[in-house]
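What follows is one chain in structure tokens, specifically the form predicted alone.
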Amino acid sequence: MTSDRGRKPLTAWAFLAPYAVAVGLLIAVPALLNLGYAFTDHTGLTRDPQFVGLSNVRRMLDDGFLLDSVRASAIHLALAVPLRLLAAVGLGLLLAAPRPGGRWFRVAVYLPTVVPDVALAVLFLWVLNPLYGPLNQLLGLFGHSGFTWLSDPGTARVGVALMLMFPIGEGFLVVLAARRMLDGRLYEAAALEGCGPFGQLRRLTLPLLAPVLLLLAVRDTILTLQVNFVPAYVLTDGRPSNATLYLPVYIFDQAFEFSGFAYGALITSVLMVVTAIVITALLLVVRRWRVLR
């Protein structure tokens, strides 16, 4: 018995060891190196960067473009995360019940997720074209003249957020699986009590799926803040008027276009801190909401 108890922790550690090594080599070590480069004059081209203390920090505090980038990222976060969650949760709940052709609808929802980001962005260049794009032609059926999507700051933000509504396959599958795991007897009892479909959604489905929704909100927040480089770079390259100059785009510009590798490393560290603050605030809000409930 004693030997069996002693083997279990060893088995667990043996199982987790490859993941711990991968996290250390692929996340922790690069993060520490990035933080070290942030206090040097490294350009990405020199071999021996020199320590410059807080010079990059002082530059960052006087950088007006960085403020534009933070503002653009915040607006993008407020637009994209609710749209992605609404699309993933709505389609997941709608297609959870068996229906004719449901399998093909589920495939259609997941398909954009396997399309490379660059290909999807190029496709959206056509979708958002003000002259012959299908989105403006669709608006024309309702008597609207359409928009110059990527030439105006407001519509450019909306255009990038619309593109990110399509690759929602992972979130869609999570909601789909979670909804199918709910006990059908709960809905039968609710129906006997006179609770209609919308009442069941509000009183049963959404409360029971709350942990899943929180997980998706945290995941989409991280993705929206840190993995929005390709759509912004291909569609607008940060323009117009820095409206889509998201932090990953600004980091790329500083590190690779202006050879400011050290300054880009510092902004990357700031992006990590901002992401952590947003996630912590989200978790605190959810925790307080549950206490109030």
Given for the second form:
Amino acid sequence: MTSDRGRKPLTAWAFLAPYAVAVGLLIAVPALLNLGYAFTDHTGLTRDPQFVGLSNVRRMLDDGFLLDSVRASAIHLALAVPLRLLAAVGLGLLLAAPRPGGRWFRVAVYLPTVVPDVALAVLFLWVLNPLYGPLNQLLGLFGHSGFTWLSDPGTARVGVALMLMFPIGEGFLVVLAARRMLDGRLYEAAALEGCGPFGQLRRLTLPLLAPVLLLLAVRDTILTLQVNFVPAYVLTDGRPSNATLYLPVYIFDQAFEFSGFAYGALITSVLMVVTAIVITALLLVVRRWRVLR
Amino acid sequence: MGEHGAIRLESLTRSYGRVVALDDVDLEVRAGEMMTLVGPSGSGKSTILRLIAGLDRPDGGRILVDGQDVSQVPPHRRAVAMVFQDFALYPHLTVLGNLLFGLRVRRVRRDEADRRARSAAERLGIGDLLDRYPDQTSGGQRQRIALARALLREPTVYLLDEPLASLDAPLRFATRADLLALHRDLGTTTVHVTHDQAEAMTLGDRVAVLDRGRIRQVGPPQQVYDEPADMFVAGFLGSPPMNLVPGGAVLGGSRGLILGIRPEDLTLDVDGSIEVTVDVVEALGSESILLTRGADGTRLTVRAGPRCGARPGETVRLRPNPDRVHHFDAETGRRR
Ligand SMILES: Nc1ncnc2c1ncn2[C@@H]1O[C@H](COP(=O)(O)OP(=O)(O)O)[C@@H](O)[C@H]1O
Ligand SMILES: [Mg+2]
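Beyond the form predicted alone, can we have the form predicted together with its partner chain?
Up next: the whole complex, starting with the chain shown before.
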């Protein structure tokens, strides 16, 4: 025992090493390089980058498009994260209980996650088509004349968020597994005390799953700020009126089409700062509400 | 109190797939009585409690509480409180939160609920644990939390599923007495489940012995002990179990019979009728258990006083108490 304990840290580091090296080479070093490039005139094509001090930052502070982009990302976040979580948690809890045919429903929920996102986006070009798209036809059944989804700023934002409600497989699986691990006796005890299904959801399931839900929220925040690139590119190309010019789209445009790597690198750092701020806020709220013990 | 809570089970049947958990169970629990269900693990004890609570539905048969068929009554309207085998405390709530849970669900006023929860906690001696979480308490404390929670339900029937099983021996002994005192205080009908035959003897006005989903015998513990209805009950109640010997051997009797005698009904006596060799002496301090073997290979367990003087390898003579020899049918196992 004692001799083991002395060797433990070394063993642990040995197991950790391959991962640590990969994280260092593939994530930490590029991230630092990226931060460095933000203060150069690097275009990625021409001569060696030269240090230009704060000139990129000055340009950024005057950049109206960046403001649009941050706003688009923020609205998207506020729209997509709750919708995605609601879908993942709702379906996960609904389909966790064993029931006939449940397996097929679970497969159906996971399936869109397997579809490549470009394919899903192309599919949604059709779904959201104002003339023959099924969504407008569905609205037509209720007597609604439908929307010109992708040509109007408001509905374009909703359209992208709608599409991203489908690839929720991982979150769904996590909720499903976590719900199945909860002790059924707790629910029986609650039922004996007169707690109905809704009360059980509110007083048992959600509080017991709080750590998992928090994890999903943090993960989805990070993800949502990034995965909107493909749908925006395929569906709207950042339009109309920059409503879907999410940060990843704008970064791509600047880095590869307009200004080169340096300015792109700077706004990448902005995206990181935005992500960090949102997650810090989330954790503060959680602490405030005492969601976790 | 004591007027309500009479339970009557009529030919209850419940199967899970091919496993028959309950097979035609009839049982009557009188109002105010403490009934102990005892049987080996898997004999269907928990299933009976779950059916009474309404957490599960029988495949056949009826459950009557105070003469009313409760098949269509949902669990929370049945006025039963259950203490689960592993207590099922809500891990995300403090002890106080656990006690308040049901009161909140039933929308009892906040200050009133608080007062009642605290007084129940005082009654069970867990008043200073209210701010802890269940995983910060010991097994014995958890058992009391679960009991306090049941108490707050103010039920007409308590269902206790192996409430003492997870406690260590000294605590179990003390808690057994507390449970009895609590039941005497409340006078509420209680169905108590255990797989421990000693607990079945000491707790409860009557015991029902179960085996593989069937009730073998119901009666006051001493009567069931003294007059077991069949060989299963004879072997299950009492430790060490009753000696069972084929008829025509050392205990006499005829073929087609099995004769039984409890270890304490065999006495070491130089004039005894049975000659045996002592194999093992287990000195337990307050008594000695002798494992012996007769000339024809019959094994007999004897309960003797402490320091009885017998040694392994010795030949001794035993005198059976003729009034306490039990006769069972070798075919059916029933008492004759
Ligand atoms: N929900 C269930 N699904 C399948 N089998 C069950 C279920 N509940 C109980 N059983 C089976 O029914 C039998 C009786 O179980 P139980 O009443 O829990 O026994 P006990 O409490 O006496 O140990 C056992 O064989 C058990 O495996
Ligand atoms: Mg059980």
